[in-house]
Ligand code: AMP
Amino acid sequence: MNILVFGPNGSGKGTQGAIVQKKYNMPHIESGAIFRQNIGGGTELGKAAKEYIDRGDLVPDDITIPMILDRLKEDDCKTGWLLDGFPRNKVQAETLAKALAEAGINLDYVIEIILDRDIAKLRITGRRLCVNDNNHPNHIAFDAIKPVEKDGKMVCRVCGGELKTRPDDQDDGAIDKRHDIYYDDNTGTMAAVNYFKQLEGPKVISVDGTPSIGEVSEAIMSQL
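How about this chain only, in the form predicted alone?
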């Protein structure tokens, strides 16, 4: 079972992806990790990508997509994978779909987590990241997943680990920039989601991201 997962920053996409990954024992592949693996390993694609990154430029699709395909062809992906963080726009969606077809790799499901933009922003500014596991949910605005207090400071409610914030999570401009890309239904990520909805083959699962983590997870699992 091969899955793409979409959701705006703040939707719980990473948490839900981790739940699916654990249930079906498949690798949860994040585009950022693929870049780090190739650059750290000194692959030819990694070297090419690093040149763009060092200049502050976006890595072009003709480098990014071969990296992703190479990862999806590794042994641990033979029985299924979940890809998170790519594609980010319609052109990438079209290019990825074509590359998967040419490689003989089926895309079975597309998971879309739907969340109002204002709610997504609130979730970002209030979230806290566990240094032990980023998928441990901690949020100062929601009682169900509030961090706990220990020795006078707030720690992870799951494991007691130290909490931190991403600097860009507290930057309104950075949040708006990320959301401008995601919610753009002409050329951005929403346009990519809509492209997959028009394709024959993959089943698109669209779920409301506003309920609890467990309820969202149940809605996804019931359709897989």
Given for the second form:
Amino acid sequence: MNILVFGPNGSGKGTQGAIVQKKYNMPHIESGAIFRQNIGGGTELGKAAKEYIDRGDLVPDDITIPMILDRLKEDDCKTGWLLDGFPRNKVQAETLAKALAEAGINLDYVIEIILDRDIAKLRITGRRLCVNDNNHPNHIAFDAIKPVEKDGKMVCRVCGGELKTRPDDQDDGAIDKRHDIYYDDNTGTMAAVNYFKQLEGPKVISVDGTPSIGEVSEAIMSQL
Ligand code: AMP
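We have the form predicted alone; now please give the form predicted in complex with adenosine monophosphate.
And the full complex, kicking off with our chain again.
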């Protein structure tokens, strides 16, 4: 099963992706997480991407597109994948669709989490990243995924690992820029969403991102 998941930053896209990934045991390929791992590891890719990410800009397509297309060729993707954070603009969408068609790979589902921009922004600043596993969602404002306290410190609710905030989640300008890109239906991410929605083939699952994590996940799972 091959799935694309879309949603503005703060919509719970990563959290929902982690739930689907766990249930179907498929690789959860998150473009932003790959960049952050490379930044953490001090790689050339990380160095090239960092300034864009810190500002909330997209990393240029000539870096991002090959990175994702190469990742999809790895062995663990042969039986299915969940792609999260890519495509982020119309060019990426068209390039991905072409690459999949050429490789004879079907896209089965397009999941779209719909959320008002103001709510998405409010949600961003409360999320926390587990240093051990990107698929351990933590958020200080949601009981279902609230970090736990250990020795006077808030730690990951899943593994007790250290929690970090993302620099681009604490920067108002970077948050706004990411949302400008997401909600742009001309060349931005909404243009990519609409591109995939009009293709024949994939089933589109559009869900409201405002209810609880469990309710959103139920809405997605019942249609997968
Ligand atoms: P995310 O974790 O999805 O919020 O992504 C964090 C940052 O990584 C974004 O603000 C971009 O700078 C960069 N990024 C992630 N995915 C892409 C993409 N598909 N194209 C370009 N830049 C990306």
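Numbering follows the first chain given and starts at 1. Take the two forms, find the largest set of C-alpha atoms that superpose within 1.5 Å, and that set is the rigid core. On a predicted model such as this, the values are computed, not experimentally measured, just so you know.
Core-superposed comparison between the two forms: the C-alpha position of Lys177 differs by less than 2 Å. Once both forms are fitted on their core, the CA shift for Leu199 between the two forms remains under 2 Å. Comparing the forms between the two forms, the C-alpha position of Gly188 differs by less than 2 angstroms, with the core used for superposition. For Met67, the CA shift between the two forms after superposing the rigid core equals 3.5 Å.
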